[in-house]
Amino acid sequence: MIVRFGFVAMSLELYNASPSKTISYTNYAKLTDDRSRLFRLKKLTEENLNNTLRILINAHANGIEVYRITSKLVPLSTHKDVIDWDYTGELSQQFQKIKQYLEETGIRISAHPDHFTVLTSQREEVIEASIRDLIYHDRILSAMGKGSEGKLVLHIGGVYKDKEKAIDIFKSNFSALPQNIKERIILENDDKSYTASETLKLCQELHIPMVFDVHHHLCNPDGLTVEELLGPVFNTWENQSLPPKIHYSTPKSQSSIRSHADYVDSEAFYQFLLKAKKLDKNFDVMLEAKNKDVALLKLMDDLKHYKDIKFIRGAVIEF
């Protein structure tokens, strides 16, 4: 059983690397004219760009593969207020950069719209919105060479006191989305209102891979075991050519259960694996915790002390 780590945006690694250097609405209303307004995006954006290079190339030379991109990469991208600009054109020659180091080191990417991408809302403008962020999604991941296996993952949303009714709009909705944004959605159990055997009957159902978090089943369980669960959530990966990934992470405190640690507890994970073994199909794991690259190097270091974890390189172990 292959499994390989990754982490999210950020990496704690690098000095001054953010991805996410952005500007509020309100300053860049400031801004005398279109001309400042599109310069300072098109330079917010390069540094982003820029900095999603070097992170890459820091990851890639510690052995991760896993990668999630920041949904900020493009300043106010789906402002409705905000200048209409090309900015996978007018960047092109940083995106082909990103995508030529994607082709050459194999690196998996993925995305993760914002908490109000949503598509069980009963608000027109509130889905008009959700589909605005998703194209500017899709956009950037096929800028950088990335076809349906560049993933948008997905909470199913919210439910307006109607689960059922909200479960429902989700698929209308769903199903009115062009295909090619229909191909990279996966869905993830979440911590409050949609538990994981949830999720999964409607992945089932609308043929959509499923993520399974496990700190999100801890929080919001279902009856359900972990071993009960992923067998079916990785079987929705079926025909996809990438393997099942999942999110861990682990809980801040007993008192702040939902809230992300900054580490990972590596005894907590070998157990996990140990459960996944039973399986023994290759995965690859998302990293929440808070310290990104730096606790994800930490639990490569915390798991060389079991005997039964060989490493392959980096961040990619065999079980």
Given for the second form:
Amino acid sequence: MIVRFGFVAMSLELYNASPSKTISYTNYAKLTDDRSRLFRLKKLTEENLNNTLRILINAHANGIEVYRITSKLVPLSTHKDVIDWDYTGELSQQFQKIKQYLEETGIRISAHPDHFTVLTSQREEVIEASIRDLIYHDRILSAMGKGSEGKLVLHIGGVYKDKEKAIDIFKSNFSALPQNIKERIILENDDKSYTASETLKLCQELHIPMVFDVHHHLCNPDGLTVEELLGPVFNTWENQSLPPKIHYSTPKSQSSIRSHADYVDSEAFYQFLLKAKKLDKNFDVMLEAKNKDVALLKLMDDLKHYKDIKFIRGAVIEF
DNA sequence: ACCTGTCAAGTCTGG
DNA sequence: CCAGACTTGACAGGT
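Can you swap the form predicted on its own for the form predicted together with the DNA?
Full assembly next; the chain just shown is listed first.
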């Protein structure tokens, strides 16, 4: 099986390469006129896109083929009281460059709207804001040349003391989404509320792929083993053009088990690989270590001690 | 140049 | 019913 590795949002190898430069709403509102506001938003977005390309180029140089773009590419993009500007049109050159580079290198990208996007909420304004956020992410992925293979990872959301009801609300909100957005959404088990088997059940019902987060499963177990879950999780990807995706990280410590450690424990990861090997299916691993690409490269280095792992490229292995 | 409190957004818990 | 935690990189204001 082939396993590819990726990292999230920013590179710690590169100097001054944040793709998430921003401005606070307070300071945005302090600017004197719309022209300077727009100028500022455009400037920041342009820098973020340039840095995204730098990160992609560096990832490619390291043999990394999987990457999660930041949700903060366009500052204040879905804020209600901020100018609605055509960022994909005005910065089409920058988007075009990224699109071309992704085509050239075959790097897989995805996005993970943060926890303010909640499809279980009963509050109308929360759903509206969530939809705005999904549309924003869809616009970005489309401008980067991605069709339905450019995925948006979501958690199921809140529980509000009644999981069944919350899941029903999720279903009805999900079914009302535009088709192109539905096709992008994939669901991930979280570390507190919705376990892997609960998430899997919903994914099976809605025919959407599931991302299995190994760390979250450790924090929020459901009695099922990784081996038991992995087969059915991978099956949710059956009709997809890209292989299943796994999230992996190591707990920071015994006492703060839910936080991400700086690096990934390679022995624990190897044990996970052994379990996945039984299915013998290709998949991608998104590492969520604090040290980002540096942690990814360190893991690759550590894995070289295991003689049964064959390295194809920097962060692509055969096992 | 460096340090620290604050930030658009939601939910949950505890007081 | 409200404040604070959660979590996290980056801004912004102060030193």
